[in-house]
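The chain below stands alone and is given in structure tokens; this is the form predicted alone.
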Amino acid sequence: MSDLIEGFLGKSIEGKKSRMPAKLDYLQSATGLFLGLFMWGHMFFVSSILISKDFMYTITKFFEGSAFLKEPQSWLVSIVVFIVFVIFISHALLGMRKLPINFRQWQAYRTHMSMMKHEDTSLWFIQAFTGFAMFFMGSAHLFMMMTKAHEIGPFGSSDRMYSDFMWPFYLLLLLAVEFHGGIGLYRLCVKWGWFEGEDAKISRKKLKQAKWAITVFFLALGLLTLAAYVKIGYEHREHVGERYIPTAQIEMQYDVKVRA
């Protein structure tokens, strides 16, 4: 009965007012302080490529286990992905609690953005759109992932960016993401005061500086990253479905067929 009454009107029967909302933002920030840090790993991972096949190759397999398994496993990644989705999915619903659900709120809330020309309620709005977005493309994309994670690789992702014609779609996920990572990381540190110095004006300006430069930083490593893959899969387009063979293999049974 109480978690009725605390539902019509939003107060306990103590007369206090609901918690409720405090938990849901501090759910909404951790998992979006989670998604953020692991977008960054993901970048740094992805972007492998451009030191080499063999790298990138080497990566994979240690995603799936070549640490402590003989034969590495795919599923492994397909576990990884499935959390990382289950995640998403919690964060993008704790955000859709804050987004204008009719005409007169978002006509409220653009007259109130028009009228303070304040770029930090600017900078939510762009945050907003993003998530928008990345909620049907980021699920679309891990969703491949998850169902498809043996075919993670130099040959399989350059195949999928190029003979699949799929990098206007992940040119479009990277612009959504860095967006939407940056904006939100930052205002995460505003929210929660962290790295808050003793002029909180300075503090912010600071961050903000930060924050583009990052933006920045990810959009360029994203669109060498994205820019790789499709010249990769370009020069693989007469070979497509063909497995990754690191070159330490090649060479070894290049090695045995010159002894025999």
Second form
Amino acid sequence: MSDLIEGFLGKSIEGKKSRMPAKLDYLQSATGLFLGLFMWGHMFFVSSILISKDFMYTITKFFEGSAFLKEPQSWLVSIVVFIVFVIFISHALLGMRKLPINFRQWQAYRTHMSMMKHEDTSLWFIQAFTGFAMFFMGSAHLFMMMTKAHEIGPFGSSDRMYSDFMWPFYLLLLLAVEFHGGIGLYRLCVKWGWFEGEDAKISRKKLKQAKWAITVFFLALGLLTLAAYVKIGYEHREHVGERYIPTAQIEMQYDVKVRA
Amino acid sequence: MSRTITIRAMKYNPQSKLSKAHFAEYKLEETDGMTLFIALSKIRETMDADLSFDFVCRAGICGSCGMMVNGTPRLACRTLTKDFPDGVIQLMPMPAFKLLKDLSVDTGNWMNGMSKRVESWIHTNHKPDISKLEAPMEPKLADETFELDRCIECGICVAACGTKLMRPNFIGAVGLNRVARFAMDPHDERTDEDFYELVGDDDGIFGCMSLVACEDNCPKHLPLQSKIAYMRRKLVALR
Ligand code: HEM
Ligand code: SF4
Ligand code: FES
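Right, the form predicted alone is done; let's see the coordinates for the form predicted together with protoporphyrin IX containing FE.
What follows is the entire complex, opening with the chain shown before.
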């Protein structure tokens, strides 16, 4: 009964406000922080292809449990992706509360933003827009990785880029993630007063510089990485579906043959 | 060396059925140290007696003269025309407040409502004895608290806020600053739980999207960003 009354009145029987808005605000930030930092780690993982196919292969197998299993298991990756997916959906659900949801809100914000030309106000719009785009692109990517974790690898991932013609999709996703995540992490610091120091005006300027530096760095790394996969995919186009065999294993097979 | 400047002001009277919103253009000679207040007064005296705008102190103290100057909210009495190199200045009334006429908006009633909403006064169980001195405060804390009292209720932080424009019930930086001011003041016996009841929702502290246009435009340079973060940390920590 008290739920009914609280839902109706918007406050408890004692006339108190719900603690829910505080929790949701906290969770919005917590999930955003997790995703933002996860994306940094993720970028370092995928960019391992820039060092070598073998290195990327080793890391892939490491995530499949090669350190403690005889046979690496790709479903371990699927589980991790599932967890990230849940956090991603929670974050999207929370983020949705902030988006302009009718024409008047959209119109008021757009007019204000183009009139005032205030950087952080404009950046928010980019954050909201890229967030919206990721509803679809992020979900598609995460679903693919969850259900096809076994395909991740130097050839599997490259075939996806080139032969499955997914590179335009990943290019857009890269832009969306880097802008959204970069702005998001900056905003997180402003929102909670992290790294504020003595003078918030000076520290915010520095945070803004760091934000741009990080965005440029990850965009550059991401574009190079994407190009590397496309190139490998192009070279591998006649052998789509074949899995990568690490150099060490080829040498071993070769060894075996010589002895036999 | 003087130049001719162009002032383009929005004119509209929402009370009148005949009035159609439009921009009126005025050309005038710029004078030394000319502020928008001087320019607008000259326009009213010599060109358009019907143009409405608000001023009282002309010195950045009363907070009456906020308007959108080339898209950004500013105190007109503290804005020099020479700061606009191309000599064209577009004036609009501040959004988010009730438009009275032309450049004149009703910040007063809004601020009054805000003050009531956040109960902007010291809450204490002691009966104040006005024949005695107030209990002393740490000088540093006193400085920080009274710094926040420098707010002139001009409404610029509100007009600059994209969140407020999308969500009219949002309390705005001026209201959150006010809460922080009393939360810091040891004379006020309200607890964080009490403040939560005032601003602990999406129209209050949790509605803020950290766009910080309030911080960047406040003519009194109040530490709005850090005070909002301070209240957010305090209120999110409550069980
Ligand atoms: C469907 C996908 C997503 C949507 C719809 C979405 C939406 C949003 C929105 C609207 C905000 C602003 C919240 C506010 O202004 O208070 C936000 C904040 C944030 N997002 Fe996302 N986002 C998505 C995915 C991501 C991803 C993949 C990352 C990681 C790169 C991320 C990182 C962040 C961060 C760090 C913040 C700041 C958190 C805060 O302000 O409390 N988001 N998100
Ligand atoms: S906080 Fe600053 S911008 Fe806002 S009403 Fe007060 S003086 Fe004006
Ligand atoms: S007229 Fe008082 S602040 Fe401008």
